[in-house]
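The chain below stands alone, shown as structure tokens; this is the form predicted on its own.
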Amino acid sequence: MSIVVKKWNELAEVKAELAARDWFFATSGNLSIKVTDDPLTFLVTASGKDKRKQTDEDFLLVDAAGRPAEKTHLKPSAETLLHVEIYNRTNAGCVLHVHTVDNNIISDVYAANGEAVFSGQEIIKAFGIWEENAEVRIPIIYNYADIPTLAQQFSTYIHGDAGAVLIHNHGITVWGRTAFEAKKHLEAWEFLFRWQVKRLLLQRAGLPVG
């Protein structure tokens, strides 16, 4: 089996599993998984393809500019820009993006903060972090519409082999050094995102939450 097709699969399991928690609304989300680190190539989900279905088109080879590295008719997700940046500055192995309501909504609510902040959840353990009571924290960056500005943007926040940012009304990206780590991050944030959203509705009802 080549590389190519051993990825392929990897990255076709991991895109089944996200689409059976029902992640990819509208054929929105993008996908991608390196195969080489020198020259550097990664497949990407294809550009407009409903994701909950599993083709033999679903993801195209492309470089480290995101081009694609072989010819195709497929052209690769409009934000393969911002998995280059990841690629290029980081060992990271996979990186996944979803809309989610609970995503969208932490987005909108913490914006002004510019992160949001959790703590005191055992699911933060996914992310290698220990300490009683710990904390972690999410950038929140601005929805630029063009998107070499939002890589641009989106590249400060690059900061290790494995990370999440959240845009504006528009997803969180993450990345990790494997489709393990990276699908494990992004199930723990979507964990956080959906406690905090619940546990403000709660609030807003005036119940007790600590």
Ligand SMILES: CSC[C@@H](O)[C@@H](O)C(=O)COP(=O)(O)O
The other form holds:
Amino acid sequence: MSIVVKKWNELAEVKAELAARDWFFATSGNLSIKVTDDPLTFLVTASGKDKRKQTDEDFLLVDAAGRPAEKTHLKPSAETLLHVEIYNRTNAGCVLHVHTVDNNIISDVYAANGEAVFSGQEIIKAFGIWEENAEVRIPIIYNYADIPTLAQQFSTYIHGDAGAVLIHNHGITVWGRTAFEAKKHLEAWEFLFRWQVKRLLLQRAGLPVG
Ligand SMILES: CSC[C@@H](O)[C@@H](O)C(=O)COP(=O)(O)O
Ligand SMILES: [Zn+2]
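I have the form predicted on its own already, so could you send the form predicted in complex with the named molecule?
Now the complete complex, all chains and molecules, led by this one.
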């Protein structure tokens, strides 16, 4: 099996799992997986598709600038430049972007702080942080309509081979060394967002949550 087919299947599996979670509302979301390092190429979702569907036109191979690496009628995701920034600056192997109601609410509630902070949750260990009472932070950036501007802002928060950024009233972009790590981190963030949204509502209702 060629490396492209192997990586295609790996990304298709992640895509199916995120679809099963119903994380691709109204064609939103984009995913990518690195295929080669030198030169850099990666498979990225084709723009505007319903990512819940599985077809043989789901992904296309792009180069280090996010341009199609082969002749195709498919258009790379509108947000490919964010993936480009990650692959060019880190050793990440996979990038996942989803819009969920909870990630949008958290991005809005904490927008003025420029970040959301979470602590006191066992699931933080999914990020490889094992200390008691550990804290995790996710930056929240403005949702610039101009993608090169968004990508430039986004790039200032890329600090390692695994990471995540919330885009205000838009969604989350998570990356990891492998597809497994990116998906694990995405699931952990979404767990924290859902937990926090529920806590805020319970607090508002006067119930005794910490
Ligand atoms: C209807 S979602 C809006 C899009 O602009 C975008 O935010 C998105 O996530 C999907 O765009 P795509 O070009 O299909 O990757
Ligand atoms: Zn998006």
